[in-house]
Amino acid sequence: MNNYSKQDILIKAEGVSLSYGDKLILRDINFEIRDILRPGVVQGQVVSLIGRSGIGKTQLFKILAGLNSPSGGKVTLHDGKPVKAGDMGVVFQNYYLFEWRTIYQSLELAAKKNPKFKRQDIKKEINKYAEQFQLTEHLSKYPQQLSGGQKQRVSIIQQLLNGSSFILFDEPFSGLDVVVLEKIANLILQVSLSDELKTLIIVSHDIETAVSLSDTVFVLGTESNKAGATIKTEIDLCSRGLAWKEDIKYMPAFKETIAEIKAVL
């Protein structure tokens, strides 16, 4: 059994609701996530959000992320304020990027938002995370020369080179190939482990590759006779022995998990 403890709340959803007009989007959903600790290992967290599409994963992801605000209920952070744009680095599933500057500009930009670099230190700290991402010979390049996958890595980067504790990812194994799939998912991995802090969100639909990462599964769904989206399970992958495993695919717990899921949605 895996060692650990749930510490402090770091990001709270109290009855959150989404309306358009009179159609409801969410319903009343709550959850927490909270600091994990374990003994003598740096791990952040890492919580996926999954359901079908056209559940309201998204609407969800932007009330989250604090781009829109709920008709009812809140999202509040660990210091009990509302979150709020900004809060939260966000890598979209189009990887926007300025067209105009190149990927060393964009990431000196994003780093020069951070009160903890020095001027002088920005230049050593976007090269690190460059050759971390296996991006070094493309920093001169331009987003239209590269491809969809580095597109990501360097989004991926910007947010990590932001400061922010919370990075949500809005669909991040959509349309890759399998090697692809596996590269991404290793640097999501690398992301958790580089702070105790650092707070993960994988909106997704992809169950496997989403729950083989997480250490909590929030499953987004509908309820019999009633109106809107809301969570219907919590899945505590830490109490089940099968958070933070290189083999998990392989086990039968996760199989079973998988069709825990897949039986909810």
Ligand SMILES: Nc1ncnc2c1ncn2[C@@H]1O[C@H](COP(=O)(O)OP(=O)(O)O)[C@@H](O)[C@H]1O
Contents of the next structure:
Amino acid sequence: MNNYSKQDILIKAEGVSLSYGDKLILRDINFEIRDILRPGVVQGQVVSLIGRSGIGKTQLFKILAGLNSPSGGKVTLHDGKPVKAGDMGVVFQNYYLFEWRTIYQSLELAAKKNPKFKRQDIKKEINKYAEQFQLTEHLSKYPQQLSGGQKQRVSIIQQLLNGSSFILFDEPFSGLDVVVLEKIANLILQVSLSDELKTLIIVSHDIETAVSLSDTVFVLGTESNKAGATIKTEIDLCSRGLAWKEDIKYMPAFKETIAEIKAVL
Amino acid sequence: MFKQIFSPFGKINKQIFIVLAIVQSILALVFWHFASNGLVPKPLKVADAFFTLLTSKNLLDNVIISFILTIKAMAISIVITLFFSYLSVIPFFKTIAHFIVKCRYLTLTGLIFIFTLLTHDGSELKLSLLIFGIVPFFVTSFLAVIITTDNQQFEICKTLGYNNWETLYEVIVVGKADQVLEIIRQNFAITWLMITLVEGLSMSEGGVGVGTMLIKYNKYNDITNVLALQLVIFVIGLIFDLILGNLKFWLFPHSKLQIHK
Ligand SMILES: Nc1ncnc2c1ncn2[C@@H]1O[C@H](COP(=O)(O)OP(=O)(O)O)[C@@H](O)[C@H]1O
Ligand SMILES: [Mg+2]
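Counterpart to the form predicted alone, namely the form predicted in complex with this ligand:
After this comes the whole thing, all chains and molecules, with the earlier chain placed first.
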């Protein structure tokens, strides 16, 4: 069963470029992410942005998040308006949290900004997520008292409670051991299944894990004789039958795709 | 162990640190005892004067007066400081905040006449001089804290959908509250230093306070009492430092975690 259709554009990058001084980091980046509809399944979108270390992924990430403006071009959302900070949930690479707030308070601050929650429901929602992500006993702690993996989960819940449809992850798999990696991968999958319009953008250099979770992959790389990184390849994993499957990592087609990505990196 | 004591970044435990402090203090006192040649009183003599001074009502009165003045000045100064520092993130007020910082270079002595004209009586004069003297230091310290704010703190606010005012409140007002106490603690020393200066400057107004006492003792070359009084001032400073330090950990538990990290 691989029945799906691509609907409205959710986010679109047009001619995005970025330079620092006369150093071009990003060049002419174009892509669009569409709502993928699967009959009978509530399923969001998971897009991976893959590229070598230092190529400009974090820079592109910040532009997509509306935190930095591109030097040229624009990023727009489904309503055609340019993206601005706050439109997208962001899980930073170092899982940054306010160190003066307890975990509970941090989550509360995020939840209060979600128009879907009534004031009196916030506590219940926080406890629900904390339970689900095994953080209940840590709610009254400060970030410095948590491990990296725990902080990452807090960052993710924070964005879930905040309620934006888009969540950007910067290198969510780096520095994790295999067990935690598996957990985070599952977590991301779970999040993507929570809502039809949930769109997760994973920025990563861990090709296999990222691709195994995604329905679409964009590869960021440089072209010979041209400065700056751009999208070199777009791979539609749905059409290859490589999306939404468990144990995908063992399929030959998956391995071929990985090899294909590695070749253009 | 011995090697650790003398190597850079060497790790020693708290007991060793205390032992080191005691040994070094004794060495310093012994040195003082044998090095003083009659002009500078020997430590035992100062200690004697110190205890005599402690039991005198005169000292207590003067210390209380100075202390209250200091606390008053610090309280008002911190309000002024917070006001301008919080607002320093707004371009219009940035210039003012930076001007205040530069006021560190103005010396109080030259301004005393202007302040005399502007104030009604001696205590008001002292208070305003003190405030004028310490606010620039407070603002300098606090602006340094604000400027070194990790950009990510602002970014996370933005991505959570905070507007600029909410960000200011969360990151600068709430997030830096522990630093405000730290600044008070660190600048208490400067305030304490200035109080002797300010009290000395306006002695003609029937001066009171430890500053005045100190100057009187100095005038009569009573070095023993000068040193004893210095010791009193020193000890009060240490106690205040300790209280504020613990208050910080109690009010803002996370600040303790950061130190242990
Ligand atoms: N503020 C800056 N000024 C100049 N160059 C920068 C700045 N920030 C990042 N860069 C450069 O941009 C490039 C891409 O960085 P980054 O996006 O962090 O890479 P990554 O793909 O590993 O996330 C790097 O070569 C880096 O040196
Ligand atoms: Mg990066």
